[in-house]
Amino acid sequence: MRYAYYPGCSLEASAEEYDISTRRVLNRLGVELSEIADWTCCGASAVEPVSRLLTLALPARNLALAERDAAGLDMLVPCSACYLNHLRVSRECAADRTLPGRINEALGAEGLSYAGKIRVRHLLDVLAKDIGPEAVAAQVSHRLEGLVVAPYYGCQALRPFALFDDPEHPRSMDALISALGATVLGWDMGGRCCGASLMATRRDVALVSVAAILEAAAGADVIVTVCPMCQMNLEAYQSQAHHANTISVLYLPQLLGLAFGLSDGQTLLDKNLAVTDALKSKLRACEAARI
């Protein structure tokens, strides 16, 4: 399997552990990633209030590069915000027939053209649908027996485009977590919003969301995410949300990597802001019981 790869800005900075663990886990699973050369920021959430055209032209530029240099490949995106921004280009162009011409007029300044021929895929979609739990289980050398995991999806991977999971009752992580030997926490907060960028503008509101999610995850050893914004909100603001006991928060490919026998250093576990001694102790016990 081969994909065009768009890491995005967060994965080169605050979420470096997400990028590195994604690359290493997919390599173990036989997946080849072709990083899009000269990719640029997708605009995140900051550009939309300034210009609708720029909001779409920025991700369209990356899509045009992928169409030119990686024709026939799906484009794999780990960051949920980046995934949504790239995915919405085709949806907006389909709804507004004047839009493709305006986007391509902007892209024409550097000789690029977007034709809508590339399929945008979230990392979770690829792991759940293309690779699947059986292939994941085949790579496990440290079964995570006794570990209770709360799968947290957030909003942007599933909304407004529910392409690979139910946004109200997401389950695509469950089989992957079970394939590692871990137990999936039964909860209904996996698709609830963490407050997203409200943490910067209305922190009081965002903290209410974070507190509710952390409280619901009290029975888990670790929360697992697939979104840098969710990861930041859930791990960096636990004390401000008045959550009494720290709960570990990892990216899904970090958990997969640890079960595959990758070390803490290889999964960049030291980059996470919330990793408890209790979790480390359970992971060491899993390592001692190596298959």
Second form
Amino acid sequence: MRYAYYPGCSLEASAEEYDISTRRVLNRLGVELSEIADWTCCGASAVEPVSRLLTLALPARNLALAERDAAGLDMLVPCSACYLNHLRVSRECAADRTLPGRINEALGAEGLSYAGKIRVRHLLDVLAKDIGPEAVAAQVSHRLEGLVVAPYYGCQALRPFALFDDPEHPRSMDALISALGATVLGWDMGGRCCGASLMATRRDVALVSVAAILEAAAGADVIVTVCPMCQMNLEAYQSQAHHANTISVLYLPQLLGLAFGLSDGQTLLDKNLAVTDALKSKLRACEAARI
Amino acid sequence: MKKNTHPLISFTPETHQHAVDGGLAAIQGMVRACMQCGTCTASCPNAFAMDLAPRQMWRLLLFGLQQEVLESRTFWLCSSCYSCTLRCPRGLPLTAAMAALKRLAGAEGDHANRKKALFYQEFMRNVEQNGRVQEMGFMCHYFLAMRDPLLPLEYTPLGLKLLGKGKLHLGGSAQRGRLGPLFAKVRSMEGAS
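Having looked at the form predicted alone, could you now put up the form predicted in complex with the partner chain?
In what comes next, the whole complex appears, and the chain from above leads the way.
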């Protein structure tokens, strides 16, 4: 299995543990990633409030590069905001026939053109559908028995385009988490918004969402995320959300990596902002019990 | 005779020429089929903090009451979760309409609106310069643009946490200037349309 890889800006900075653990886990699963050389920012959630055309042209630039340099491969994106930005280019082009011409006129400034052939895939989609829980289970050396995991999906991997999961009742992480030997927390906050960039512009409002999510996850040992913004909002503002007991928050591929026997260092566990000693000792216990 | 200070509500508002992709008329077009069911309001995780419920705002928008809409904080509170877009029984692109209102308010709104748009504009300025966004540089410029000495203090706890994790660093510069031509082209195309 091979994919064109678009890490996105966060994965080079505040979410480097997401990038490294994604690469290591996919490598273990026999997936080859071919990073798009010279990729640029997709505009994140800031571009749409600034320019309508740029909202499509920025991700289209990366899609054009991938079509040119990695023809025939799907583009794998771990960040949900990057995923949606790239995904909607083809969706909007299909709905408005004047758009491909305008996008390509803009891309012409750099001699690029976008044909609309490339498929955009979220990391979770690839893990759940292309690789699947059986292949994941086959790599597990440290079964995470007794670990209760709250799967947090956030928004933009699920909505508005419901391509690989039920956007109202997301379940795609359940089988992956079970494949690790862990227990899935039954909750209904997996698709609840974390507040996203309101954490910067209206923190008081975003904290209400974060508090509600953290409270609902109280029965879990760890929350797992598939988006750097969700991760940051859930891990960095726990005390400001008046959440009394710290709850650990990991990226999904970090949890996979730990069950695959990767070390804390290999999964960059020390980079996360919320990892409790209780989680660490549970992980040590899983390690000691390994068969 | 008492002078009526309120403009008459028109159900067929005039279409104005606006600098921002069709302005109000284009946004009205996005929500024209709204049947006022309120599913958007009920689905919105941030509705509790809004002055106008999303359903009410779409109605005012269709009445052509641009000033009332732009004076509202409602669209600035959209966190792009797409719950309303997913559930709208009319299939309306409500999240996109919220973003279009942010664009309109940033371009044609009053001082307060323009200030709220700075977060997004500073982010995009950083992207234009660096190709890949440089988180720390962006936040520094955002603080400067907001001219609020207390704002950086709100970020001190986070900044210290990230510093402790070795996550505060200047990013690479390999893509610096890469997006200049694309931004310039888009600017000229949007200015001409």
